[in-house]
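This document opens with one chain alone, in structure tokens, the form predicted alone.
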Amino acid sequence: MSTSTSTSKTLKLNINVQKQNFKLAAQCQIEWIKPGIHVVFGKSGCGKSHFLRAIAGLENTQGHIEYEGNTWLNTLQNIHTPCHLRDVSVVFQDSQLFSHLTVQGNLQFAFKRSSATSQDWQHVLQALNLEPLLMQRPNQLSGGEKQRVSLGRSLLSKPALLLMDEPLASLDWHSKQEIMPYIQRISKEWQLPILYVTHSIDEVMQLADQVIILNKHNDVSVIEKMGPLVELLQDVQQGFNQDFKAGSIIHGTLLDHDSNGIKDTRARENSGLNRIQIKKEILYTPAKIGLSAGPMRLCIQANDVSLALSAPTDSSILNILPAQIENIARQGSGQCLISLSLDGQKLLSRISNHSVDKLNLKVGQHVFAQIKAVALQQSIDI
């Protein structure tokens, strides 16, 4: 697969999709500065799948679509490029594998019809761990295995843009955790822009670089907001953060257990812990098989961050870090969402209004953020 230096990729849209009881109107420019995952997020019924299908050429769509200077749709000029000529590949919620073919047959279906090489073939088998499955048929596979095969088939078609329509929606929690690391890797390894649809905040937090939020206004599905995930998470007033799973993304570096220059007694004395260096501070996370030293992304739910006025000396919580309050937003149900500056990054904490008043918390105040190591979700950072 390609390992060449990445360049910016741009998708320009000005589209309308109208059906009996549904209307979508979307105008935007989506740009991949580097390989990454743009997530289309919103509640069920807000038009996410229609948006993706319109880009793929699977919906009756009016307007204009252009990708990398290639016009796929221009109804004024009567240009309607069909799906199979748009140089996209779509991974659906249902893997849509050919039931009469083995895994190898399903992969070869795409391989023989594209410019993929034998090196690409081997890379797909290794990267997605598909070799043990080659002789099996789809009805012998688990849900996660089916989606890995579907993903491999899409990669072997050598698309310029990969579209993923709620690919994990039908999987259980274990299967989702199994396949998400594969999705994280492929964008970088294949230098491939990905547009990914989901209504799951967990998937947004673990996969997204940029987020496109769809919502309905006056019964019309529109793009409500779009931007980097980290920026959206920093806005305590943003509807994105009103969900009970609201949280933060912290970027850091997973250190080798024997890293020189990091003198930390707890890291040596406690087995089963990873150390993530933020800037000056170290975060402790549960050891996770398959992770190697390098850039990491930590997902931290606001509900898992408590605050203290002084650093506890007799606590079981390993992560007790100095922070400064930047914003305090009182929400419903007696709760408060607090934005903190932590070692140069933003961290959200959700505590009760009672605790805010009891501690007399103010903007600008220095506090200590307490985060249980077991509450941290960690993944590679692309």
The other form holds:
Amino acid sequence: MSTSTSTSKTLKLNINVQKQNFKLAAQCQIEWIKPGIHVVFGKSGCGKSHFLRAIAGLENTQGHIEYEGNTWLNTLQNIHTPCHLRDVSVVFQDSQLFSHLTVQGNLQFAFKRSSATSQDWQHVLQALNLEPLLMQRPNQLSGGEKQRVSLGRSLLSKPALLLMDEPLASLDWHSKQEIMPYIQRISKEWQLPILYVTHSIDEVMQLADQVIILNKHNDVSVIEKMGPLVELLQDVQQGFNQDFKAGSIIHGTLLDHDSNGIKDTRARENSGLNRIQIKKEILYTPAKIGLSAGPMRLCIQANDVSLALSAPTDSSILNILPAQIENIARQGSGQCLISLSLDGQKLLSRISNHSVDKLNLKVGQHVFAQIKAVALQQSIDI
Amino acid sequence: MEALWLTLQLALFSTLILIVLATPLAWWLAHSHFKGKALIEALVALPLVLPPTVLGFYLLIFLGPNGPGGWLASLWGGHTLAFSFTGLLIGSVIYSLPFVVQPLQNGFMLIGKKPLEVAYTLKASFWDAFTHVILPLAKPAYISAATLGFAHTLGEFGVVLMIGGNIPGETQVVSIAIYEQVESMEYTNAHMLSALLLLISFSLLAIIYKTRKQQGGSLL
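For comparison with the form predicted alone, provide the form predicted in complex with the partner chain.
Below is the whole assembly, all chains and molecules, this chain first.
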């Protein structure tokens, strides 16, 4: 476990990357007040990966980059710290394990070149459950296992900043669910600031503390907005992001779920339900591996929330919570996005205009929100 | 037997020199975006298509008393590099260059730059990454290159005849010896040497195709 105190870490940059048919101009100051995951979010082809590669020192970049007071790039003063001397590590989309080495060899490659101790080695093996894989070759591993090894390798490199370039993009749903809890734990356990690139709104909702939104303006990739997820959620859901699925984040506390061991994924998933407390109410979610009792974040798609005027008693839906309507926004194609207040937390529901009229829904009205348990994406809150 | 020993020595030294020279050249050809790269590639491939006599002729001029080779030889009291083992070595290196450069270039291209970048992000410098990641990954390419370079030098005839002549113990390689045996109707000796060369060449090619299958790349 890292002993460094959780002082704030800052990445200052003002960079230009110019390639054939591509231009990125970004200026920002990214601050980690406590270790956490800041997500660089944007559509495919908007320059997210170039942004990350420029920070890592893998891209020909003009401008200025400074992290924790160390200048990594200053083209005016002719300072170009090469990648291997910048205190970063990168987890790539396709894991990029060295195929001529075993899992152990891959981990040792990083271990030998860093300040990691044998304690760190044990900690990484244990936290990511890598012990059983050590003697395997990369081509014998599943996608999820590869990414776990890649994550472990990066941690053993003991970086001051961890960059992750769409680490879940090439994984199937199951592997994603398997890796997600590991990623959530890493930042806290290793006191490690993480910059995480993705185009998946689900990943933003589950992982992000802060969001940096990249977008193209006149063929130049720029930072469109940045800030805490709670503030940008609105942007993500409305306005320019209408093509993304709308959803909301609800904070709660996971009760009495005993999480011992992470083996036998599927059996545990079939085993039952988690109970999550939100103020006075209890929400049921599918039991999920890698979660222990404590603060929890729930991502709820607006499409998975329906409304009723009275609490139904004969419904298959487990989660029926009292809520108050705060806003009704009519959208195109006969749909309506309704903002609800759930004990002070914001919940979105998307229903048809027809239903709104039929139930005669009004702002300020008290209703019951019905949420399908299986529709809930849960993740550790950090 | 003297000729066989000389041939093996020539092939071995040529291959060693070629591996050292071809590594940076192949790496550069695999990754450079330099505009004149095609010209360099054509130059490297030239020995593949040029008649050995043409190459041999230019080498003879180059290595002879009036060329740079002659000047070089004068440094240790000689007056020409032609008709010497050193001259033969220089000729072989040029003659077999494409057979070593091209498999390496293909190998490096197949590996790509990604493993190098990954190694950088794990705090490895270029040399560290090259020796601990690229070289092991390129092992099949090196086996191909070395075997091809070696086998091709074994089979050299025209260039050797032009610049080496036929001095036993100094420049008389197996292929020349066979030619001479046939000329003087010594068929038994010619049979023996030919069979030997056939066997060695076949074994070497078998090695190449075996590794090529593992690597999944092309021969040239």
